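As structure tokens, one chain now follows by itself in the form predicted alone.
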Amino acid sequence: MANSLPPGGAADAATRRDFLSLTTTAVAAVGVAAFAWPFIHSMNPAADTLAVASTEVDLAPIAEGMAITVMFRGKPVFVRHRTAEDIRLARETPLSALPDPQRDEDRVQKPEWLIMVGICTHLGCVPLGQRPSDNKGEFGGWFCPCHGSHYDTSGRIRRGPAPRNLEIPPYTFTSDTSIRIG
């Protein structure tokens, strides 16, 4: 009778079967990884987003009482050169009058410069108040016409449905006349 096992017996057949199983599994794993990589890679931030990880702003051209809007990470950032009256009004407001109590001194690094994200904390609208002709609301700061939120000269919510003050982004003064946001 002829032996149906290959030369070397049952041990060689099992070793060969194990080798083929491991090889097939490894090739399948590499194939799945190669297929999934483009989808995983697509979740990384885009190059244009990484390029704006920080924004430099020259404050020198902004006259007292004026404001500009710059973009940072796809969001508008309001930069206002506050007047002595703006600062006085913000500092004299009692914390008990604020829905989201926060001292003006805690929202600014230099009293004359207010830097904040210009997105209403209610539903993400962009409030009015950057241009001299804009409605600045009842408290002289910003007004969101979509739902009626009023912010004061420190960007704190004073009236309306917004639950929080306008956000202060991370920023540093790189000189007396320039800042880096981010």
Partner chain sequence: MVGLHKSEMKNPVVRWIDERLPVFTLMDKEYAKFPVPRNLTYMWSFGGMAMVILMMMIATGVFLAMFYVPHTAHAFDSVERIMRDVNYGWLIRYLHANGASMFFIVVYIHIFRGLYYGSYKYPRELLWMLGVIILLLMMATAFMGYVLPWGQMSFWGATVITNLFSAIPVVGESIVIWLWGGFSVDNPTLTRFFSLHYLLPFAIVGVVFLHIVALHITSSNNPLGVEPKGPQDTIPFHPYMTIKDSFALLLFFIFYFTFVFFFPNYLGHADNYIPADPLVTPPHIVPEWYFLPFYAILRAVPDKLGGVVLMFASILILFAVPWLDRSPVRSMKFRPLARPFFWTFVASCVLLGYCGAMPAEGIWVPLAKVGTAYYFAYFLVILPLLGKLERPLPLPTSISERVLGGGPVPAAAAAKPMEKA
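Having seen the form predicted alone, please provide the structure of the form predicted in complex with its partner chain.
No partner chains or extra molecules come along with it, only the chain itself.
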């Protein structure tokens, strides 16, 4: 029995061999996948990249109606001191007019300070609108020249190919006139 195939057992033996080959292949596949993971994960942000210190911003020198751009994790962050008119425009806009509906109140901690990642949610260009001479688009906020996205005074997308509003980074007010981003 142990040394010879049972009569008509060739098919049976083949099934057992098939089973062994399949399990071996499956184990090898899992092994390869497990071995590939460290290499794939090595391309994700490294510890030092993740640990990039948070950015402190002094708000005192920014006059009403002006804006500055600071760097946070390699990205530009827009800090705008909004005028009462900016705020009024943003708050009067009905949510139904927005492709990505969000209330202005939910985008700011203090109404006069709008802090956003200055990267167009379409394909990543930096929208214009920080300097007084810039084209601010049809809604008085920002305009992305790459493929023509218009953002309003709350940084919400109003027209153009961008799908979402400009992103709000995590930040806290450390005093009345300074914030920490990150």
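Numbering follows the first chain given and starts at 1. Here the rigid core means the biggest group of C-alpha atoms that line up within 1.5 Å when the two forms are laid on top of each other. Note that the coordinates shown come from a computational prediction; the quantities given were computed from them, not determined experimentally.
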field: Threshold 2 Å Cα movement between the two forms for Ile40, core superposed
entry: yes
